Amino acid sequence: MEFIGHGGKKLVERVVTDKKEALNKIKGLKAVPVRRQLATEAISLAYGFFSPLEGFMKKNDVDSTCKNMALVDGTVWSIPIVFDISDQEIVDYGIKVGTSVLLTYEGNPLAIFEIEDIYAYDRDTWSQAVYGTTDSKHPGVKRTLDYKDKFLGGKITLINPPKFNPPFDQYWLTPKQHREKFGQKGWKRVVAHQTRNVPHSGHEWLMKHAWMATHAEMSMEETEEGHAITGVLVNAIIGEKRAGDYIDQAIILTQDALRKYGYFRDDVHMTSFTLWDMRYAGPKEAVHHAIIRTNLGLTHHMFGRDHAGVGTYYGSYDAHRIFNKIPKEKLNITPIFVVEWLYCPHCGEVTCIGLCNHKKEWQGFSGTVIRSIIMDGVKPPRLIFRPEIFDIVQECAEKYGFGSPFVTQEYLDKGTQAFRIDPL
């Protein structure tokens, strides 16, 4: 079956699964070691998460992305996907346009990289275009400024697929596998919940709101148990961690627990993840998330308050407004815009700012307060944090986080990574 991805283009999948074929393809290739970020993006490129890209972007596409929020061919694109390299490494590895190299990760073969372009790009121009600022305190700008001297563009072919460590192995699906899974479930509509957090009740109601909006005009017969045709996909972001973030294991296991413990029916909810280091690009990253989820086969995508933002660089709903600038025919996914959900003691329930008129009594789901609740180890009220979720967070702290559900230096140094590349 031919799957169509973002931009109406055929879904990319450039993966060699036969070991003998892979060994033959890499004979005589110069090995170039890569860090984790480049390894994960090579994996995502090869499996089609970034379709229609077939590899790391060349200069003309980076330039067009920065100036027009589109690839050269007009396909909407908002964040450059690039391979950086130093001038000295270009000399050491004999990098030239028209040659291919073998990318390795932690000493093992990963992918073949066909070098089609070698170029430099102005970092301030890039930062202003993508992040709306050149302030080095912005994490995305800092990442851009820290890139090495040059960039390489060209196609990627994965020759040694990753192995996922528990518990991530339960939740890894390629774009094609996502689509096959949706077909098995009979889902005709699927709405994405993008997350890098453990869910509190506000997150849960965001998802329920998004499901209802996505399912809106369907008949009652199509909501009967076991026959749902609309689903919620929690697609967690697993990637670069900073001290104080939730540990990855806690994120993925607590999100799935909402289904496991009945807060969503089995036939309307599932959890998976995407390998991606957040750029915190606010509205531009919202578009990028829409692109990824289009490639996964989703029909709708929820966007909430401060989606993919950081600090005060973006307005609370800038990630909503950017979609007004994109012609509908250019994006094959429907945005679902949701406002903030909170707890109202007067109403005695979780509600949203678009409905409740007890503004002076509102109690927002402050990340700082939620974290202090978790660290105190005392179960909060059910209306704020589901008890099963709280228990799993504590279990993950002991099993994976060296005593903490939040990223520590020990977790960064010794924690189990989501994937590994075994010898070929």
Second form
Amino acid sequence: MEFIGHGGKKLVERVVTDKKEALNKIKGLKAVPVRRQLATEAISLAYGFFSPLEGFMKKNDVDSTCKNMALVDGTVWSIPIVFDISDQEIVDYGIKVGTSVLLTYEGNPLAIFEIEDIYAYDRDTWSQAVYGTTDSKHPGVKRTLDYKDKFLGGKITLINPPKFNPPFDQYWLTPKQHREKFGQKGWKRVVAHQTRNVPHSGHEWLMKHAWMATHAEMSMEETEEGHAITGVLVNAIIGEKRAGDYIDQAIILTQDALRKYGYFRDDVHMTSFTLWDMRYAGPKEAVHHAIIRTNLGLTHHMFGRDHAGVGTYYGSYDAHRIFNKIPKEKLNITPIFVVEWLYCPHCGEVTCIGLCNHKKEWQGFSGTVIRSIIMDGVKPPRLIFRPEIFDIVQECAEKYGFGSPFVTQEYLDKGTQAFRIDPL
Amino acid sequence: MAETYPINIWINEERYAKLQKAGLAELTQDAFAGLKKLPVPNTMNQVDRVVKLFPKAKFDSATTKTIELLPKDVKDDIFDMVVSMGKIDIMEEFLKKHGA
Ligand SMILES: [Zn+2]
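How about the form predicted in complex with the partner chain, since we already have the form predicted alone?
Everything in the complex follows now, all chains and molecules, and the chain you saw is the first one.
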């Protein structure tokens, strides 16, 4: 079955699954080893997470993305997806336009890269356009400045699909597989919940809010009969980690536990992930997330306060406002805007700042407090943090985090990666 | 009384019951949605000794004036000592126990 992805274009899938064919195709190609970020982006490109892109972007598309938030052909695009390389490497690997190389990861073949463009691009223009700043303290700007001398553009074909390590193997789906899954579930509408968090009740309510807003005017009969036609997809972002983040295993297992322990019904809630290194580009990253989730086949996307922001570079609702500037026909996913949920002692429940009027009594979900509670292993009231979620976080700390549910240097050095590339 | 610098111990229902038995429940403060905290006081001299004894711990001198990031088992031990000794001023005994 053919699926339509972002920009109304055919969903990209450039993957060779036949081993013999793959071995044939890579014969005689020069091997170019890549770091984790480029490997994950090559994988995402090949499976169509970044449809309609078929490979790393060429200069004209990067330029158009920076200047017009669109590819040359007019498709909305907000963050350049590039392959950086040093001048020395270009010489060493004999890279020329019109040739192909074999990208390898951790010594094993990964993908064929057809070189169509070799170029440089001004980093300040890029940073200002994508991040709204040239401040090198911004992690996205820093990444842009750290890229090597030149960029290569051209098509990617995956010839050795990644193997996912437990527990990630249970949650990995390609864009096509996402769509097939939604089809099996009979979901007519699906709303994305973007996350890098272990959920507390505030997050849970954001998802409930998003589900209700998404379901909106549709019939409730099927839901009452036990086969909902609107679903919530928790799509976790798995990528570069920073010390102090929750470990990936804890994020994915606790999100799924909301379904497993009945806080959401089986027919309503599902968890998967996307490989992506956060750029913290605020509004521009919100658009990028919307594009990815369009390709996964979602119809709606939830955006909360400070979506994908960092520091004080963006206003709390900048990531909402940017969608007003994009013509409806250009983005085939409906944004669902949500506000903060918190605990109100007067109401005696978790409620929404848009509804409750006991402002003076409000107790917000403070990240510092939640983190401290988790570190001390003192089980909080179930109203604010589900006991099963709490137990899983502690289990994950022991099993995957070297005793800590938060990323430590030890986890960065020795923790299990989400995926590996085996010999072909 | 001189200013003190607390170590905040989280108190859930289970711990609250133990404090009630020890007659110390009213020393707790409301923190978040029914979760309480027990501020175990330190003098500045005790703060210095605690931070020296547990190098990962930090004294937040700027905002909260509390000792943060103590390992879980250390905070568990402090709570247990409060309950077993039936008083909140236990840091001198705690530090002595650890030879500090
Ligand atoms: Zn209220």
